[in-house]
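Below you'll find only one chain, the form predicted alone, shown as structure tokens.
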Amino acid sequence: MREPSLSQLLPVDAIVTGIQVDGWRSAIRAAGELLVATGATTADYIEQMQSAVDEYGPYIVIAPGLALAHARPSPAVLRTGLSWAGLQEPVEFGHSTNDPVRLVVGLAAVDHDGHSSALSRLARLLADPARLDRLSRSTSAEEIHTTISEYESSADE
């Protein structure tokens, strides 16, 4: 069975730009509610990504003004899905230097293999720093699905 694409993952719904926050706790807020909403996971979910933060630190800003939110495979996660919460304003996460964050993608998976392939696709669409510019700046939920099918498609061929 072929696994799903980075845009059936991240359906239209689960994409949200321009999203007033006053802090990393809500930005990671926004993008669970997303996960929630569009049935990828409980509302639990949203604090155990919090709570990775917590425990570990701020490594889910994996590359400059990029935050991965975030949590072990749990019985919060319904599905292997994503969301992508772009922020109005950035915020800081406490990353030596990657802050500060303007867009928080947020990551639920069912199992480690699901979570390792998704994340693989993810950091491949989001490497090359034009394009991460360009889905960053984005300013329409159908903006950045095209861009990522339209990646994909490339990708495929």
Contents of the next structure:
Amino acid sequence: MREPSLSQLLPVDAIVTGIQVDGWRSAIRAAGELLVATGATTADYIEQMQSAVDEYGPYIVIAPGLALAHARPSPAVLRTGLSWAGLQEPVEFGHSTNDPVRLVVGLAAVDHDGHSSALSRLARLLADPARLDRLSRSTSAEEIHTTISEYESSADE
Amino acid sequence: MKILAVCGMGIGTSVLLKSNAERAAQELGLDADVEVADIGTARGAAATADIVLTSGELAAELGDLSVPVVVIDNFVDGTEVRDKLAAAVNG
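Can you now output the form predicted together with the partner chain? The one shown was the form predicted alone.
Every chain and every other molecule in the complex is listed next, the one we just looked at coming first.
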């Protein structure tokens, strides 16, 4: 399969837990700094992700407790990648049904569909509310990465 | 039939909607093509679609369309997409 795997796009270095933030902007910043640190984007992408919420509202809060921070493909994106920012305390994004957010997944993509299998797989992993809650509260990046890798290797496609 | 998944930037929620909608269509036995559009091109793309899937905020931005707009709250929950799609198809 040419498309990179979920565990490749979300390396253990891009997973940090117990992050203290004071609101949605700093929550997105935390996820963005991980994309920068792992070489997926430049720092400009952080602001682009924050601007996307200013422009389109908090629809990036895609499930109860889960935000998918992202912006359009741009020169700030160096390669397709994901990050995982587990928050110490949940924060409000202003979403009508899915607030508050405890986990921010950052997404950077060089095109519109090269990451679709990996992202869909992550979504299915997090579709189980009990598993999402457990992983959101996990304090071990290794445990999270292992759970994702095991889920991926057991996936039926 | 053609289902259009609309999101703000075309890489995140629309990708998840497309994946869920394709599974849902298969489960419901619908012969459906699922296409993706960002909010900038969605109104034009909707002209040839039978159903539009999107989020609450973006549905408000899209305004009135000539086809049913199905609002999804949870983009990881395939059940919600399937049930709402079934309701829209069955009118």
